[in-house]
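Just the one chain here, the form predicted alone, laid out as structure tokens.
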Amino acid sequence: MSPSPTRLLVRDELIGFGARPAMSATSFMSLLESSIASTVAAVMIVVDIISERNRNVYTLLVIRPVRRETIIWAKVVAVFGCVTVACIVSILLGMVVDAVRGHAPSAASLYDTGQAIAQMTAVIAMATAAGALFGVLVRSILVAVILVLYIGQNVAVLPLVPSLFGLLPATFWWFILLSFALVAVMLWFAGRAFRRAQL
């Protein structure tokens, strides 16, 4: 009898250097789906700002009664809005497949899927708030993409170290914090140099 696929991606015993424990699928499907998730957020935010710049739309609302650091945050909001929702949406009707076949989920599974959508969420969050910097910073599209793929990915990590590395799972939600608080702060970078920019 041949393993089935998830036994093959998803063991119960130890593994690695015997400290830490496998992987649940809840959390291997979130790592993979915050990993293209938060790509694809990074380059539509990124070649939506640059673009959009560069056909002058910015210049008719910058006129509005708003301030223009809004106008990124908005951006922010929505892209990491839609792709989080959709990513969510995507995991839960994979929980509601499983119960419907009879694998009810416990308590300890539910935690498990809990943690890994708030990381799923700060991975995105990080990758959307890179691009909007990158794309308020950069003026061509190209140069942005690679940046967002090359820096913005990297940065995007932080919130994945505990459940890749196995190092530190009692500090889990404290890096999820490090990870929000980081999207804040170029965040705030990304508005302050919108506000400053020649459009």
Contents of the next structure:
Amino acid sequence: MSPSPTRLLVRDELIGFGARPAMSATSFMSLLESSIASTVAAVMIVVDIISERNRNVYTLLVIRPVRRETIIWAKVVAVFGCVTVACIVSILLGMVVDAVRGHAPSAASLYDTGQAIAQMTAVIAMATAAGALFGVLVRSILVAVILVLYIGQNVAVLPLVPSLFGLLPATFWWFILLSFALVAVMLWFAGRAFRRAQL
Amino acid sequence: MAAPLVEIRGLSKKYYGHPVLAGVSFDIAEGEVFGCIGPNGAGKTTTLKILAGLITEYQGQVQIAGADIARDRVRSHHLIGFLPQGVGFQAWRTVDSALDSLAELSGVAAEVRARRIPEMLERFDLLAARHKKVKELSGGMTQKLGLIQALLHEPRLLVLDEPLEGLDPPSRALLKDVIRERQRAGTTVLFSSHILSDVEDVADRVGILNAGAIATSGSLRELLVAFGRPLEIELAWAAAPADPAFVHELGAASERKPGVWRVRLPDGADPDAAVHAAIERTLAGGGRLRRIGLVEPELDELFASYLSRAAPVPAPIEDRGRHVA
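Can I have the other form now, the form predicted together with its partner chain, not the form predicted alone?
The next block holds the full complex; its first chain is the one shown before.
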């Protein structure tokens, strides 16, 4: 009995994808992470903050002798940390797959991967901070998720704007610096808004 | 009277332009149990939330042990244990971990937490559930967990918003015992409830909050006077005295059952003096008393009478003597 055409096609596609020389596993994982991780982080934190707030979880924290803003900042650090670590592990696994396939990383590719990880980390941090800000400002999960997806995700473009207008050189370090400055500003606003929140 | 632990002056709060509190003022003495009652929307929860520091935008002054809660938030948070209405915990936590984390945030030392958490869980019959996830608990169990977190750091002021909500009768009795115990240990308790019989059981004083203001506050006896309700004493004789008619000299007396008299005292009469006179006259007449005391009105009755009154609200009571039965 001959195998089904679907099975044959799937097998061929898998072989073709794996054998494609243009994309290494490391590049593939980097691409995957940078596009998905920031969205995951932003949605996770915004849903977490709003649902916990609506269930009065923060009430029990706010009535204790702690600074209110640290409650939000702690959540940002946790979400950012977990998502970033998961992404880095995935990229490292991609490198292992490449090494097994005989493409040992060169010094130049390691440098590029390092830069990609740093940029990805900055984008995740910005998305998480934007998620925290919307989570504090909005009481509806649905509205907050829409805001995060349509506005929060575009925040990652802001550090590129000075370079696009020729105000700053388009270098990796300027991007990282501006990204984390933006993260600091968003977290300050989120903390301030939460400190003033009437729970 | 002990110095007030809680002083609230002219507390006002608006939500979207609509006044919820309009000049609430009252004191709570150290070691006192103060019950706050009122119809829905009267502002009970808002008052308690302001006291707990959850609502920070308001007019007026709130002090706990001399610390203004708006200026000295950290100090006032050290003094308070708070149970909010509809208490919630992080769903992923176990009972043990939730309590440990919250007590640690309140500054309770690790060795104290290790001892006190199992004690409290056992007291509230939750020890078997200590390793369960919080999300697996029933509503009543979650409420008890909320009470434990409020008590763990042994606060000077315990603020409980509808603490009896969702509790079964044995748990309600247990909570009332715990409140009395905490009072004996010197804790001041402020709680709101709509179960008036429970308020009556544990509160030294009751405040009626209505339309955003404390309409009146005081012991049951003081509320009785404030609402113009007559004071009554009831006496039951094991053996009647030679001249039982003396009861008519005390006030308007009626015999409810053979040997059991209820006397409505005239306006302004001192109930303690009337009880004393009744005892003296009974003994002098060769009688024997089975029981005697002031007839305390049911809080439900007082509250219903208050709500149905069309007359102006009585003035707040300044003299806050404790009631005697």
